[in-house]
Structures are given as structure tokens and as C-alpha cells.
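Presented below, as C-alpha cells, is a lone chain in the form predicted alone.
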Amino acid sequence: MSDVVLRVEDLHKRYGREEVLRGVSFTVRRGEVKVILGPSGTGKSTLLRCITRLTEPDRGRVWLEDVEVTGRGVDLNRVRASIGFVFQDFNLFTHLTALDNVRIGLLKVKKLPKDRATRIAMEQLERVGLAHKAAAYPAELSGGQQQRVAIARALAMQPKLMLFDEPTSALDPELTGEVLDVMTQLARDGMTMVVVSHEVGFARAAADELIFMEGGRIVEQGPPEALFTRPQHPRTAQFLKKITALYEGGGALKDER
């Protein structure tokens, strides 16, 4: 069996006259963490959504292991159950407790008995440090806690791949660390991950490879230290210098998020 979990080949997406993705191709191997960086509007979030077909690509192919996600007649519900997706804005059900948010997919999608679903959900809440908040509703949780519940919900489905779309962008700086700590531990545990983020510390500590995108294309990719210290493309150097300066200065990346 191949160790390639995700393969993206020549992915294209256009909105009207704007071509958001222009032939993006890359692979992710089992246990690998890839961090995607790039300026606003360069197609990073669209890329993640096309991988799961939440957004339909115009052209190109995507495989999750040996299943072609973009294939005709593919069971998308089954594919999506194998991919954990953590969004910027948590997407928790506000009328459900943390426990119910985590176990709802186990009950509704996997059709597990309630006692087994509860046990798995509690294990994942424990994993993200929130077992003591199982009975709390989203409004009673901080932003960082809500995002950790969202991560636990994705993990409960035992995904083959985790996708993170700017998971800390909606958080205050003091809450960002608790989410990044969970993600860093997931990387250490061998979770296969594709992360859109500009968190420099996480990228350097956890990523196996950085992918720098601009204008809907991959400009450069390689190990974090190679890109941060010896980028081959001038635009990569300019962008990484800027986000590193902001990170070290405690600022926020606004115009090139």
C-alpha cells in the first residue's frame, strides 16, 4: 500500500474572470505535515475546499489514498468522513454542548451506539484538554476552547487526513497558543495534516514542508528552514521576511493574510 495519503494534480478553479487556482499539484505522505502560506486571495482556502469538494474544482484531480475524490460517482459522504476539516470560525452547533458537538458525527454519520460515541468523544475532549468542559455550550467557552472542541470533533471521526484553514486567525493572541499546542502534539503523534496558517513558530516546529502560494500557483516549496533561510524565489523571501518580522514583533499579518 502506498504511503501517499493525499494527491492533488493540476487543480484549477475560477470565479468569473478571476482564476483562483492555476494548476496546483502536490502530495502528502502518511504522517506528513504541510503548511501552506501566501498572501490574501491566492487560493489557499479554496484549495482546501476543492480537496473535499465543498467547492467544485473546474479541472484537475484529487485522490485520498486510492479513492479519486474528483471521480464520477464517488461517495462524497464517505470521503468527507475520512477528512477532518477545522475552519477559521469553529462552526460549532451553538445549541449543543461540547460533548454533543464532538459525538454528533459518530451518532449521525458512523451510526455508533450512544455509549460508544460518548466514550470516543470524551477521549478526544481529553486529548485537547477539555474533558472538564464536556457539558459547556459554545457561548460558555473561549474562542480557543471552541476551536479545540472543533479539533476534537474532527479527530473523533478517526480521519486519515486533517485540514486546517487558518485555525487561529479568529483568536486573540493569548488564545492562539493553546490551539497551536494541540496541533503541534497532533503532528508529533503522526497525524497527516495540511495547514493553511502564518504561524511561524508552528511552521518551523511542526511542518515537514512549507508551500508558498501566490496568484493561484505554488511558487516554491521545501523544508521550513530551507525556505526561511535560503529561499530560491525573491517573492518567497519577501513574504517570509515580512511574516517573520511580524511574528517576532508580536504583530498580526493583515494585508497578506
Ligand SMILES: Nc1ncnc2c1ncn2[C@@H]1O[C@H](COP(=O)(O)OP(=O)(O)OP(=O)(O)O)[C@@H](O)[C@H]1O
Second form
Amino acid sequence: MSDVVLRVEDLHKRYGREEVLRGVSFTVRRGEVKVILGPSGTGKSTLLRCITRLTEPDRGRVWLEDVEVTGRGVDLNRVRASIGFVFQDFNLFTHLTALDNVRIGLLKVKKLPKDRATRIAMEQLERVGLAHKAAAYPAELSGGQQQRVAIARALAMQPKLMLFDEPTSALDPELTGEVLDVMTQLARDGMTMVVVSHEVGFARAAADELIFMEGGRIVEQGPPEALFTRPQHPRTAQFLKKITALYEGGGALKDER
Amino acid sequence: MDVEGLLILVKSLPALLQATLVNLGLLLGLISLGFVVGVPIALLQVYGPAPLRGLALAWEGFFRGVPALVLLILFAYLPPKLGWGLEPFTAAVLALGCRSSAYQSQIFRGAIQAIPQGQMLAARALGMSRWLAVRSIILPQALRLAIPGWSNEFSSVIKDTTLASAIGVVEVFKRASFIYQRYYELAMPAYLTVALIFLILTYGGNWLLGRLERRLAVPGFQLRGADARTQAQAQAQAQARASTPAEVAR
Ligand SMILES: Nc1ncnc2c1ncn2[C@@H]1O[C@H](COP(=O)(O)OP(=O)(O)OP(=O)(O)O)[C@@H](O)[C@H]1O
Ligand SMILES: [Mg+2]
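Counterpart to the form predicted alone, namely the form predicted together with the ligand:
Below, the chain from earlier opens the complete complex, with every other chain and molecule after it.
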């Protein structure tokens, strides 16, 4: 039990009349990688945001290790500082260089002295292969490079858990590889990760478990090979077949664009 | 205007220039006050809790809606009645400064709202408090975006400093009128000299602000800033100006 990093219990969220999350529960153990997939509008982004309460859930509970994130009087900023969040559209701070993007959390949130913050930030930039771009501004970086800096920014905080919300879906196909490589390496290094992604290759290579969501609920979850080869639910089968065709027979997708 | 008139004008030039220093003092005071008050007003309007937001809206509405001359007279004659004697200069800085804070607040509000929401989201996700995120992420970007709009406000209020003459501040406009009262035929040349002084000051100030903008420029940020400006900020400013009735020097 002690190695459970994240526990999500019966999360509910509605926007107006639309019930976006209808009771989502799962746990993530230390070093585990879970990949969440499902059709658009199913509540995957909402789920990730509810975990750190960037969006306030209506009902349900979330624990990060033994801290109840949804509990009263919890220090939310501290919780968030220990959960890395990687966004679909990177959200690098536009007025800061790559180095400052990675360093700012260490300086302003963790209040580290400047030399230590700089050292950690440079290490993390190195880790994503971008130490040589430390002085570049976001607009001077490609999408793939921006996303790698964003990953370094999250990693620098030494998070207990990393959340990725479709980290490659805003990228041109030829740039997804460099980001997925970084994520795969991260998974190998033992990082605990929850990744919303439809990248079949990554899911197969790095995920310990796939979670298929639809209509605000988890429809089915299990090891990737099991889900891909003998899904229990017809919707899962249908969806996985579709994205496999899109991503593995990638040519068709690229041509369509 | 004959040679003699020209001589009088040349001789009074030092006095005119000295009086211009009063205008510069008014400008510095009012624009700083407008900045120091305008930024919090903008922040309250965007991020503030309902009661404070209401207060910020009321402040902005009042100081943008009342003619500058009326404000000047209010600030010159009301405080003494309440037992608070104010120098005309101070009254002018307060009146015009509060007024400028209302206009400046809308420049900053437009700039703040032009920053994509993802910036705040990413800052909060890092564990920053709202206030820390505003200070270290939102404002540094918004203030850069605000420079062009702010140059506009600068060009406008620098000329408004002449309005202070209405409550007895002896600034350049008043000084020019002294000349004209004594030498009627020098009226036009004297006021043209004042016009020239303001042309030079406005041009010089905008040139400096242009340099500041380039100095603070962040690669790639300017372009998007320009986009955002044409949409959100120019619009906010147009609305701001449009709601002011025909008024002196605006
Ligand atoms: N702030 C919001 N206000 C109102 N409705 C929202 C808001 N955010 C999300 N929604 C709605 O909630 C539903 C789920 O959105 P969400 O972004 O979580 O889906 P998703 O599974 O991440 O989809 P995608 O694969 O397209 O990213 C959508 O129908 C969306 O319109
Ligand atoms: Mg999403």
C-alpha cells in the first residue's frame, strides 16, 4: 500500500448540464506508467486537471501518497509543486528563455538559491537534450523542442508524479518522435506517469496499463497487449482498431493532412 | 510681428522653458500616480473578488467619465474645505493622476487579458500562488504588450498638463498667456512656441518609449503581442476613449 503514489476515487465533474466525469477511480503505483485513451470530449483532460485541482472536481477524492489532495486545508501549491504537468500546447512562459522556464519554479516556488537552481535546470535541459538551447526563447524553438523544455521544467521540480495531457498531439508527425523518446526514457528511469495519449507505439512500449475511457467513465483497463489483442468490451475493440490504423499505418494519416 | 516683438519673445524664452519644467513635473507625477494606481485597478478588474472588482470598476468609471477640468476644480477646492490645504500643483497631480489611472488601467487590463490562459495554468501547475503567477508570469508579459498603448496615454496626458493652469498652476501655457496679456501682438507667436515645445516633448518621449519597447522585446513575443493588441487592446482603448464626452485636450 505504501507504494501507491496516486489514488483517484470516484471523481465526478459536470459543466452545466453535461456530466464530464461520472465516477472515475484508479490507482498508480510508484514507477508505474498508465496511458489513458479514449474519444475526444470524453473527459481525459478534465480528469488530469481534477487530479491537481486546476479544475475543481464536484465529488470524489484524490490522494498523492498519504496527502489527500481533495482534503480540507491541504497546501495545494505544495501538492502541485510535486506533480509535473505537461500540456498539449506546451505553455512555456513566452517571455523567458528555456533556462529561465526550467529554473523559475525552483527559484520562486522552491526558493532555491540561484546557483543551485541553475545547476538543476541545466541538468534537466541536458536530460531532454537541449542544454545547447538554454538561452533560446520559446518562439525560437520548434514545437518538439518546446515540449521537451516543458518536460524539463516539470522534471526540475523533482515531482513524485508526472501528468501528460496529449503531449504530442499538437506536433507535426516528424516531431513527435523526439518527445516520445524522452518520455520513454523517463518511464525506463522509473518515473511514475499518467499519460493521456493515442500514440500506440508509446503505449505498447512504455505503458504498464492502458485505461480506456468513454463518456466520463473508465470502460476497460489492463496491460497493453491484453487490451490490444483481446479487449473485453466492443467499444474498446472498435476504438483501438481505429487508432492503430491511424498511428501504425501512419502513412494514411499523413497523406490525409 | 516686428523685430522688437521677436526680441521680446526671445527674451521670454527662458521663462517659457522654465515653466515647461513645471509641466514636466506635473507629467512625471501624474503618470507615475496613474501607473501605480492603474496596474492594481486592472488586476482587481481581472482577478479581484467581486466587491473589490466593483470598486475598481467604479473608480475607473468615475475618473474616466468626469471632464478633466471638473476634476481639477474638485481637487483644488474640495480638500481645503475639508481642512486639507493643497498646493495647486499637488491638486493637479492628484486630479490628473487619478484620471490617468483610469485610462491606464484599461490599457493594462487589455494587455493582461491578451495573455493566453495557458500561461496562468502552467504557472499554477508549477505550484505558484495566483499572486506569484501574476507577478512573475502575467505582469512581465502584459507590461511589454502595454507599451504601445501606454505611449498613447503618455502623448495624451503630457498635453493635459496645460489644464493645470485652470487652477492657478503657472506652467508653460499660463506663462505664454502672461506674454500675450502684455504684448497683444505676440499672442500667436507665443502659443506657437508652446505648440513647438509640446511637439518636441511628445516626439522625444515617444522615441524613448519606442527604444524601451525594443530593449525589452522578447523574440517571437512582439509579433503575437501585436496581434493581441490589435484585437483586445485597441478595442478596449477605443471603447475607453469613446465613452469620454467632448473634452478639452483629449
Ligand atoms: N471549462 C469548461 N467549461 C465548459 N465545458 C468544458 C470545460 N472544459 C471542458 N469542457 C467540456 O467537457 C468535456 C470533456 O472535455 P475534455 O477536454 O476533458 O475532453 P478530452 O477527453 O480531453 O477531449 P480531447 O481528446 O478532445 O482533448 C467536453 O465536452 C468539453 O466541452
Ligand atoms: Mg484533452
